[in-house]
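In structure tokens, the next block holds one chain alone, the form predicted alone.
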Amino acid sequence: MTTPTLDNDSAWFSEIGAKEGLAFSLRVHGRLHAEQSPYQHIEIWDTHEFGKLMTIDGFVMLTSRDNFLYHEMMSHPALFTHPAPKRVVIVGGGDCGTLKEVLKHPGVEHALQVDIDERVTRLSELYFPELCESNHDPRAELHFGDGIQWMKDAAPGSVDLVIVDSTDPIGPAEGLFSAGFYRDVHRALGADGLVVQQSESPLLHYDSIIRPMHKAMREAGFGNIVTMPFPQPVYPSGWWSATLAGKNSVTDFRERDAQAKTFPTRYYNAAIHRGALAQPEFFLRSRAD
């Protein structure tokens, strides 16, 4: 990663993928905050085209622009194909942009944050006011702790939806991508119960991590799983997903309840959906195999 100089127009952040061969950059006006947390390197940039810019240990997390489309996804497709869902859990996703999403939906009672780390909050807080705009909602509840022990902790059957809005697989993160993660996620929800978890880019990381995590999921009891991929500029290749995993099906949805939403989206709505269901040729062959 290069580090652009401060107050310097012609300055740039990059994200260099060295294993992919790759990387992305944007123009940047300067670095408006940088701290080491207890768990991880944060900064917050300001960009030319793309507003403020969160990077976690020099990796692109999000920005005012285009953040809209990973936490619509991460959020509406799986609420609108759970019957009924009343209480949902947030793994991660402490810029609270899934959060405020999640509780769009008037038919949620509780949705609780849990995230390892609070300076991501506070600084989403100051910086993306906008994202944050839910949390005194008398619904959200903000814990700041371990995703992975809250899940081994939870009662049985106590959850209707868990959200994985993690970072990538490595560091903090790596548990929330294993067998024994999602078989405490399992327990942990309702008859009609799902977890989506972001799932990185279907071109890249497809059998690096999409495959294994299919089959960790089932290895956990998850009958029913479906990849669902959505663009994402600022994230490695362009191209990105969320894994949506039931005890009972995940491609039928309440289809004419997105239609009517009473609440306004950017991105998503009923056709984005369906269409989102709809697999790509080499996800089919690859299940073959």
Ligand code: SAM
Second form
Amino acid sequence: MTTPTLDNDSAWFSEIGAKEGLAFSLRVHGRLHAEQSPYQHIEIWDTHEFGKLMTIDGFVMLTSRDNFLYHEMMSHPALFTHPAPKRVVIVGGGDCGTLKEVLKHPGVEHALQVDIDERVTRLSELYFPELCESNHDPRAELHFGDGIQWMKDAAPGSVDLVIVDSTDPIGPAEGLFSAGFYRDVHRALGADGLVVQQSESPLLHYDSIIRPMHKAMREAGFGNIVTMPFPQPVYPSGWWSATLAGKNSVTDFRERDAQAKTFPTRYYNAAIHRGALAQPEFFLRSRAD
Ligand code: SAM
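Having seen the form predicted alone, I'd like the form predicted together with the named molecule now, please.
Now the complete complex, all chains and molecules, led by this one.
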């Protein structure tokens, strides 16, 4: 379990992972906002070196300083893997950072963000306006509701890419890591469709989350699955991952298009994409188990 602490004298926000035996702290000037939404406890902190920090139920969601790593790796590898992504659905992602990256692709015709909690988006508009600058793009649609239900109701073959940008697999996000949800995703996707999901830390959660996620995705009919590790300084262990599952290959990507991309990024490029596909030894060893 993780518990937040704020020691007013030294003014540090800490996320303590008692089970993992680790903690991550950011020095803060103070807390700017706290509220209990119908779904979760949302807080905004003003840090010394990382800009604004959003936490949900005491867990770090994002900071102004390093969210680009996560948002770029949750979007561009998948978008450059699909041959021509036009219809994108983001499940979760209420801070709108992933939506902004998706809309950098001129070929995307419609990007729908389905987050269960409207308050996350309203607070992001206030405290992370730089992430919300594409919310009024005519291709963007914000829908507030449960992503699990949305996917159950989706018309078969109506989506090219699903991005699951969710909280950890507890509370309302728990079902987003299940074979039943992936089956609905599989049905909603078109012939070349793929899904990418944040899959926690390769160091801390390989056996507990990443391997079961692969199994559930396979059960749902996805024959091609790869987990791409990337750095994320503010998440537990500093090492995070995105798992890509597709009806077709997820390791071949439009490398030339990625090299010639027409928009700016701060982390993602074609070489980073290729590098993220390289699998650590322990991923490969466990596959043979
Ligand atoms: N980058 C973050 C991380 O890995 O910690 C995730 C950020 S984003 C703020 C996560 C979002 O998932 C939250 O806004 C939350 O409301 C949303 N969420 C959780 N369960 C959901 C569900 N069942 N349907 C739609 N959105 C959900």
